[in-house]
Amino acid sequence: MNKPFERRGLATDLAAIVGEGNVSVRQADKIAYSRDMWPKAQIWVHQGDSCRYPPDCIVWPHSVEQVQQLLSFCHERRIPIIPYGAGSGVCGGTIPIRGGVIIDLKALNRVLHIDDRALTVEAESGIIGQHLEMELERRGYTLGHFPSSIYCSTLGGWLAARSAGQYSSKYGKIEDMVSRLEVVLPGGQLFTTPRVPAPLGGVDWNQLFVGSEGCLGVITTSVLKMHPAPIKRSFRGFTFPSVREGTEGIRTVMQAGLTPCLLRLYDPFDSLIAYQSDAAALSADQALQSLIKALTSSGPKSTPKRRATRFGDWQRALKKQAVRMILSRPSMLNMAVERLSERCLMVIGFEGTSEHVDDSDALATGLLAARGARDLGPEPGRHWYEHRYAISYKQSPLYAVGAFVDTMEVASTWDRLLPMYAAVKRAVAPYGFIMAHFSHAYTEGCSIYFTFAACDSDPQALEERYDRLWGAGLRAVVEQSGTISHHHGVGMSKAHFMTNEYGDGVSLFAGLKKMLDPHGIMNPGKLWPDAELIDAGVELAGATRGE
């Protein structure tokens, strides 16, 4: 697999398959496709390395037949293939670490069929999520899948990474929605999974490819379950005395059989960031509120140069320096946060028929009140709904001051949830500032969505800090018997810890990979550790990578 492939004439050969206008070797395109939104890759850019792993070519197929021909061609010549959706992933899942061909699927973007009787929709993988939802809404339906990246992610990306939308407690994750897949295998063969849903008997072959991150083939089309569009929505906010009472409130709601579309609990500091308008009710200190605003500001609005003032420039410089100073001493900041009031904010919402929404809201309010919650009324929930996608677009100012910000979404059963929360906070605290919220709740357990930030004046040292932070955090999750990824995928970011979590499972994947992709051309270096050994089918049981 490591043998160099023949690059001469590659673009010409690919153009014979997809057309000359659908192949690019332009440097600007190579830079754009050399990374996704993995924060570590953004650190590389700030180190002056904007294209560490360039692809050899980028192609835009316009049909499933062209995808088949591309994979057959690359399989025969041992050329790496990286399936590409919209590049919004945050785990390095599309970085072409061995060069090769990026296959951008966004031209395969049609809704093929809506079955009003079966309540399913068939669509191509390249469709942007928001476009799919808008088409369903136009017909009176919803998919119920609303990741924060919905404006800039594709259906194929959701399937490849086992995405979870913000409403997963009601509608499930993407793997719960899929009933059939069409996949192009590495040799170019087209494989269609059986339409019979797994609950009716037999093996659910869809789960072989959902979450495989392009390592086993290219998903080109899928049939998904859909739902009637909701008639009514309601949202509400509550405060709890502590994280413990709040998580017990979540568990109580889910195990009572309720199906909230939204159920989210913020830890004390994240509560302040979520709703600064309610900060007084949470007994926050004014200086810390100022810090929050500094860390989450989207930056000064652009103004004509003639209106710029030296005072304004000085203010911005001082603000940057303050952020650098605070984030370069994460242990002190984390200790200060521990002295905050323990009160936590919860937002909850229901959607569906009017009767369902009213009954569910009343029952949930009673259950949460019995757990010590104080009802804040509808405003906090409405605030979340109106700003539910905004946070994903507010991270660039931190990179501008030499810092990084990242998220770690892990999950556990209820009995291990709070020990895992405490363990990760302890492990990460020396390397970065950390806060969290609890979301994506189910009857069995819940996800914790950690957010952390750190700074260093030396870009090389910043990358080392980033690696140490992630290693400490993931190790804590594994030691607490949690899972290291709930919905962002694995990519390169977490691959070195997959053996720690799955043990002998790495050998099973090695056998499957060797059978479907004997030359190891499909998205090399993603999902599992030691790609060289895995692709060769070498036993890795008992390995301790990432320690």
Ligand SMILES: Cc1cc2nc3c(=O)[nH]c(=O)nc-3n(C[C@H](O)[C@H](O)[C@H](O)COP(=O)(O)OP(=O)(O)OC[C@H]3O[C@@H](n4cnc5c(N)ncnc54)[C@H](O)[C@@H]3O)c2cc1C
Given for the second form:
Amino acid sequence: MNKPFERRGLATDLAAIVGEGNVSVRQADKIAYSRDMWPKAQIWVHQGDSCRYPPDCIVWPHSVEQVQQLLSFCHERRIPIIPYGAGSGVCGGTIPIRGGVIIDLKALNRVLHIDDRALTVEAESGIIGQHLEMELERRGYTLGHFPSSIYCSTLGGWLAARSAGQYSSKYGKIEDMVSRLEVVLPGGQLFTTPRVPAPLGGVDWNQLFVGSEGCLGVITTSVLKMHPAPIKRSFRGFTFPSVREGTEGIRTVMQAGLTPCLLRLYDPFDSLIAYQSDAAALSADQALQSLIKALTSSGPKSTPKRRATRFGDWQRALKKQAVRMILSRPSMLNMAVERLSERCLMVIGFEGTSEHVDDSDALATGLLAARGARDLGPEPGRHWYEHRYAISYKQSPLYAVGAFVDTMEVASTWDRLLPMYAAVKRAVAPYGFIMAHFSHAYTEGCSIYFTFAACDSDPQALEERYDRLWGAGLRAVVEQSGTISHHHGVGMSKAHFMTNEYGDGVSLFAGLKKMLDPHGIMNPGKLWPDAELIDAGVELAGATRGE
Amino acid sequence: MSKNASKPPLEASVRDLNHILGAERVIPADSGDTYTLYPRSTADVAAIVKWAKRHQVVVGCCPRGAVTEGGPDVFLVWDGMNRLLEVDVYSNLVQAQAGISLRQLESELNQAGYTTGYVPGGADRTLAYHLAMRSVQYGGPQYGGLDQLVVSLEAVLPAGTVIRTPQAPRRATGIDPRALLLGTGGHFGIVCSATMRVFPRFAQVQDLAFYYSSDSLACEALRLLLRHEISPTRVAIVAGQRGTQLGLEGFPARGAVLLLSIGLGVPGSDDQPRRASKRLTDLGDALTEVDVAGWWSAVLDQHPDDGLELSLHWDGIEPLFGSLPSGLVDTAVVTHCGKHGAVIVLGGGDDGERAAAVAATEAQNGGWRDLRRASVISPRDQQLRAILDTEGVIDAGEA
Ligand SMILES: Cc1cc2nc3c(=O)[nH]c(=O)nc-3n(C[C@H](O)[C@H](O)[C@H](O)COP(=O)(O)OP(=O)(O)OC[C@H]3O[C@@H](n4cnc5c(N)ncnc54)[C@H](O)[C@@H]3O)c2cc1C
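Can you give me the structure for the form predicted together with this ligand, which would complement the form predicted on its own we have just seen?
Following is the full complex, with the preceding chain placed first.
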């Protein structure tokens, strides 16, 4: 085991900075903070390895000054630091692969200022997204940022990983909202950018810290652009004869200059999951219907007083068996899905002033009808709105049967979107069941959100299958010149593909790292593989070449 | 990389270069101690930079036109890299080489029925200049600023390697390299081509003008308008004195005029001028029967080259106007605006007045840039540059 830094007395030294009650070396905490929501880490647990990369300590600073002291201390001692928001990241972005100190920022959670004239809000990074939005709503505003994880992710995590909310087509991604940042650098210095609506000359430092995934410093405060709360909101559903016509519908709407808050197109199978009550209309066969139920039901209920019946247990065992069987033959399942009706569901929504919503709704309805869409009225939109944060939490039942579910959100310009969709499906099909929806649309392109699931009775083989599936999927994206991530970030999971994404751009990142984090203590092993940074001349805490 | 005695004579090194570019694209200056190079492609530029590194030669690439005295040995000229490469009407994108002038780019796009919507002063300058300067512009929130318009860049880095930022609408793959290449005067790499968003042109555009008794009142009217989902294609607030300086006929001598253009001819847009007028006349008066189109061209053509630009959120703008030296207020043009703020461009003023305006901006936590100063990058940026270009291969002419 690598012991690059002095661990003796660490907790005591850290307690001198943040107070005794705000440092933990408890095993339960180490386990909890040893991973985020990266599905691969869940597979490790399934393999019996519940704490593959334990941190040495977890600390909870309560002020920016404490963050400064912590970073200065760790910088001096070459101790790795992992900034931590809420751990909802899905790419292994907070995994302490070299041990070190997890800095959980959730105690820095104040809304500092709301400016009614400038339409800006200043808040600390540790605030949970929903709390921030509630405060804004109370004051008659919205940030317009609604990731599905809004209840379990922080502002700092959004910024560090370039998050996108469900309404990004209207309000933009989080990076579009940034006016000013305050960042603590590894030496403890405070780095602030001017509070501007638009950058002028010089390096746009905001866009270097945004997306830096904790590798350059700790973002402590930000000023963000907000909007008056909408007066009206309206949603509408449409069906399209095929994915091709559906994506043409999205493109037409965006290129007509409309700004829908929500615009999603589910591919045929995802349409069934997204809107089961319209399932009959979309006519799936029986086996697939069962799979949908299995994928989306919330798993065995374990109420203590439940009277277990043999029949119930048997039924559950059978269901597990069925899911295992289906998911372990992904090629067959994918082929069966190909035979489904090609029809797919679109949900579109507008919000803002009444005039804006009414005009836009009428215009979009006309444009989509001309593209072959059938108007389903407001019901699918209402259904989506009510369940908009629900589906993402329903992954666990599948892990319990020895399967995994994961998502891959990629993007490209319109000309390469459908080829990319087809290529990724083709590449992933041998390893897992795959479906997708199109969301986060722009005038020049769109994101595709793939969901895949696979199963293997042997946990080691499951991990291998997981790696092969991701490798094949990302290679297909790169070959189609798409981006490997639209909003989940890179973390550990995609770091090895960053050279494909940026080529020699590694030198730019390495230069920044050298300037801001010369000892490489900030979140090692994320964004770029350590080896590539070492080759580019960055000294990394505890890293040796070839590790 | 400073010129030093130990490096080989330039003339000898240039022989290599002749093989790369062809002798007709390597032209010695009359004095014989520098050369002008005419690359035709990104690959040519990369080859030049690699060659320069090998031979300890400094490459001058000066989007602003000025060069450091005694600096570069060879100079890049964009004449061979000034083409529009592709208009992708399916994805609404244009790819153009950096040497194309903005006027040429717009004209070719207009012929195809498109526009970038990007309207800085100085349309005859190259795209390379505007990218390097991140020029402030008059295009309205309908299209967004340069940072939103540029989807991807192809640039040669100081090592001679080429970076092509992924051509995707948005991404979450780490830092944004465009942050180092846009607006940094060419110090971090030589931008060779850009892919930008384009928009179908409106069938018709209506120009409107409104009078206000002061700049801050005009700003207030604009702020309130932009909150209401009205998206002009062009916007500017011009101080009365500035209008007089520009010789605009019929322009009020005092107060300020808000100029805006609204696109028509797509469903839902035709009512926008009426809605805008209704809101804008709450605090001022509509100016009818004036030559708004003529005013627009004068404002764009005579955009100050040496302006002091102040970027502020709306909360800082009124206090700023209150504390600016009066001579400077008279030159103000407010532009580059959106729901959250705007850029105030001040022409003229002496160093003392400009310093006072900068101090007033900083008091409002705003950002500023003085185009009279040689460098567009800060000492902090310089520090990063020194790491990324250790040998000083690229000389952007003003460090
Ligand atoms: C159910 C579910 C639904 C999701 N839906 C969405 C969605 O709709 N849109 C979306 O974009 N993402 C989504 N995600 C992914 C995740 O929520 C985002 O990546 C989010 O931005 C992470 O925020 P966090 O606070 O949990 O960060 P963490 O997971 O704690 O950290 C993420 C990364 O940011 C760094 N970091 C965190 N805080 C700071 C800071 N203050 N300074 C510097 N670095 C920091 C960490 O080191 C790490 O590299 C979803 C995840 C789940 C589990």
